[in-house]
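This document starts with one chain, in the form predicted alone, laid out as structure tokens.
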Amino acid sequence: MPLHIIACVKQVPDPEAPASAFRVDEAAKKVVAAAGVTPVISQFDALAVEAALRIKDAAGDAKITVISLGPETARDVVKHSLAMGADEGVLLTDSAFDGDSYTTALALSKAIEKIGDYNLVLCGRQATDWDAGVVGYGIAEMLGIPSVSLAKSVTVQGDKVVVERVLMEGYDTIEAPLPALVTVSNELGEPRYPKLQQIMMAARKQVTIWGAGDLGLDASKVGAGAVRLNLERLFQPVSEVECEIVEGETPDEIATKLAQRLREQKII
């Protein structure tokens, strides 16, 4: 059979879009979305996607399916990986899946085991929107599989994983039985981009939806009664910053002074 490899994907807000054309509704503690900036596949998601051609290109025979959970929007997002040179595409969109990182993981795990005979599963190491980096891990506990983070490189050599991992000052070598599931860095490189005729095959391929009910889930387990972290309050901090300026005829005597004003504030 040939290599089968499952990308998971994310659509998030433009991060090149101004800072000031975002705005947080703090009572629905959600980021209301930059007016007329289309959202975009999650940096470290492309990367993931990336890795999965790269192996497919060694390889020759591979499979690859994208899955994406999110709104109807995030088809996009599956089509762009379609159009990068991904096979198939999946989304799993449905208002039962609203919930935090442990019940998007528990959507997508039961996604793939719904997919089966997969040998790796691709993750980016984390979403640029929310920065969590923990639904890949979450993923891989509730498959029962191992798990390789921070990848810099993945190989597939006969029926195990090679990932160059990322470290502080430099990088160590990982191996894992199949099947497994990486997380993929930005050392990676940086993804392909689609060619125009790529993006006309992708828009002619049909994307796969699954609801909650497709997926054996009910309500009790995704959505708000479900989520294991509670979101207390979001807003965008106020920065105020004072400046004072400490003057004096010479080094030493400002040096004096700045250490005098520095206790006074009991900061040394």
Given for the second form:
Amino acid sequence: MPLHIIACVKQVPDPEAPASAFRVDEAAKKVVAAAGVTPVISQFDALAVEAALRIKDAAGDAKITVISLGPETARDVVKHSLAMGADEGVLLTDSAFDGDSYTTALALSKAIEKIGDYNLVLCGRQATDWDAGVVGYGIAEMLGIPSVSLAKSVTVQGDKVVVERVLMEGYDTIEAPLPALVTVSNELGEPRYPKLQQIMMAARKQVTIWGAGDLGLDASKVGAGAVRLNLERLFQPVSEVECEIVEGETPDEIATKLAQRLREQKII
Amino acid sequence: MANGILVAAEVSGGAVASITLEVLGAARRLADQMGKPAQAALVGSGVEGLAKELIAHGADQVFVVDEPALAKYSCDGFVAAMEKVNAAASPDAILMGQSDMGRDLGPRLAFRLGSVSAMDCLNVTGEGGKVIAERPCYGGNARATYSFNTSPAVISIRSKAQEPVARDDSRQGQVTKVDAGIDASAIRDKLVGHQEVAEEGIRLEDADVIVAGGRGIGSAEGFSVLEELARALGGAVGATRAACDNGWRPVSEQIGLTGKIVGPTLYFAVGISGASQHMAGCTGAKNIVAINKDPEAIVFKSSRFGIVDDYKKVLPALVEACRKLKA
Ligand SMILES: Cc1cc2nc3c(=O)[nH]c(=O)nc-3n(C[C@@H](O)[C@H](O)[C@H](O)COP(=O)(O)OP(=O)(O)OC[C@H]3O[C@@H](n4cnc5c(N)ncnc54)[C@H](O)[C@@H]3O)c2cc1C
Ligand SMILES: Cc1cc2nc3c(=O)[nH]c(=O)nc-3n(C[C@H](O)[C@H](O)[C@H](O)COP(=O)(O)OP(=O)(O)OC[C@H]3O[C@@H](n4cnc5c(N)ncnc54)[C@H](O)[C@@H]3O)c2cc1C
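Form predicted alone already given; the form predicted in complex with the partner chain follows:
Then the entire complex follows, led off by the chain already shown.
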């Protein structure tokens, strides 16, 4: 049997959108979707798909399934992954899933069990909206499989996965028996960009849709009713600093003034 | 009944890691607000002697798990050890640093304990007996505060966000040994290699002055004047992701959300636009000086001083001016 890799991909507001377009509705505790800014696949999740494709390229054969949990629009990130080269796509969509990382991880782990026969699960290091960096661990814990985080490279060697894990200074090499879960970091490199022909092929592919019932989950025991982490407040931090622009006729004058100001303030 | 605020201590190079001292500071303040003891878990091999360090820095109780299988960090080994400590200490909250260890240990431990984690927090308080954690999200564009419906609340703290408490060697504390019985063969994530990337000169995390450059520097050669300024002020050079992606600087110099978190007294942002994901790495800087030719650049909003000009013109002059001042 060829390897079966499952990648979890989330749809997020474009993190590269101009900061001026970013707005929070404090009463609703929500980020207001900026007009004209298209949501995208979370950067690290595109890298999870990329890591899966590199393993497939090296092995000659492998099956890659992608799963996204989110609203109907999240179908776009499933399609994007299919266009990158993934084989099958699943979308988990149900208002019962509106909850915290516990529900997200639970629903994803149930979907992975339902898909079955997997060898490796790949996630991003963190979703670029909430930046939590927790869901992968929840999936691994619920599936009872080992987890290795922050990969800059992922290879499969026989019945184990070998990961170079990024550290503050350098990296560790870690091995774990399959099936395992690995989270991927930006040091992996660039994700491949789908070609037009692949986009057209992906457009024709069916995306499987599952709700709470399909996963055997009781809608009252997940989501809002099962929240472990309460979002109390969401706000935009305001910077209290007043910027003093240092001006002058010549670069020398400006530089000397700045150095003096820094000295006066005992900063240097 | 929950009994305290537990810190998962980290040992680095045979000593208590500096981030652990910051986390102990946060735990001490939280414990005092909640009228509970500050506890620490010291997990490793040959680490027992460090318990007194943790006490001197604010811990009332230290739980030591000292076993050969824990000589190096592994997710399986440390989660299992912390599970045992949690049973012995039954804390309200478990705090740790957002470090190589903490970011991996925290979430998995939280799920193991049937609870939840809030990672990379800037602050944690105990309001009316309730633990509240504050963390940046949306790449630093927003902040969220959370309370916890389950316990223990697992919280990781960003480096440079909290102050340690002053060392006091006369502090008294209790040391309890916990036998976790970790069997090396049961650890599935096995460390088989390690590659250190040696940094030259001053470590960014320790530097008091950082001269950081971005895409606006334009080339690897362009950074030489930033290096000169850093040298003149006894500081280190940092970079944005854009500069690293271009290959102008090594990734080990990247500052930001997915790079290093720094907290110097003085931070020069040169040719840097001020994207939230970059600024997330230097919110701990006491003073930011922005040098950017675009007066509208968002970086000026978080800077104390600004120069609107081409860095190629002003930076050489600034190197000279600083050398004169220092002379
Ligand atoms: C209506 C609504 C209500 C919410 N209420 C709360 C709340 O009360 N408390 C709270 O803490 N949060 C709440 N959230 C946000 C919450 O669901 C977060 O998305 C969750 O905590 C996971 O964190 P994260 O998205 O940062 O993922 P991370 O943990 O950062 O994600 C890591 C990796 O896991 C995978 N992954 C994560 N999410 C998905 C996904 N949806 N589909 C596929 N793969 C995924 C990806 O590979 C990702 O890179 C709410 C969200 C919604 C839409
Ligand atoms: C999930 C995620 C994580 C990220 N993590 C990080 C991270 O950890 N660290 C990080 O840095 N970025 C990170 N980024 C990228 C970040 O969003 C920005 O893209 C990046 O910081 C921009 O770098 P920059 O300021 O160097 O470049 P730009 O935004 O291109 O800014 C260049 C600036 O230089 C100025 N300039 C040009 N020429 C000159 C001159 N001659 N003299 C003076 N000024 C000049 C311009 O006016 C401009 O303001 C992340 C992004 C995402 C989505």
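Given the structure is predicted, the values throughout are model-derived calculations rather than measurements. Positions refer to the first chain, counted from 1.
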task: Kindly say which of Gly170, Gly60, Gly116, Ser239 is at the hinge when the rigid parts are compared between these two forms?
output: Ser239
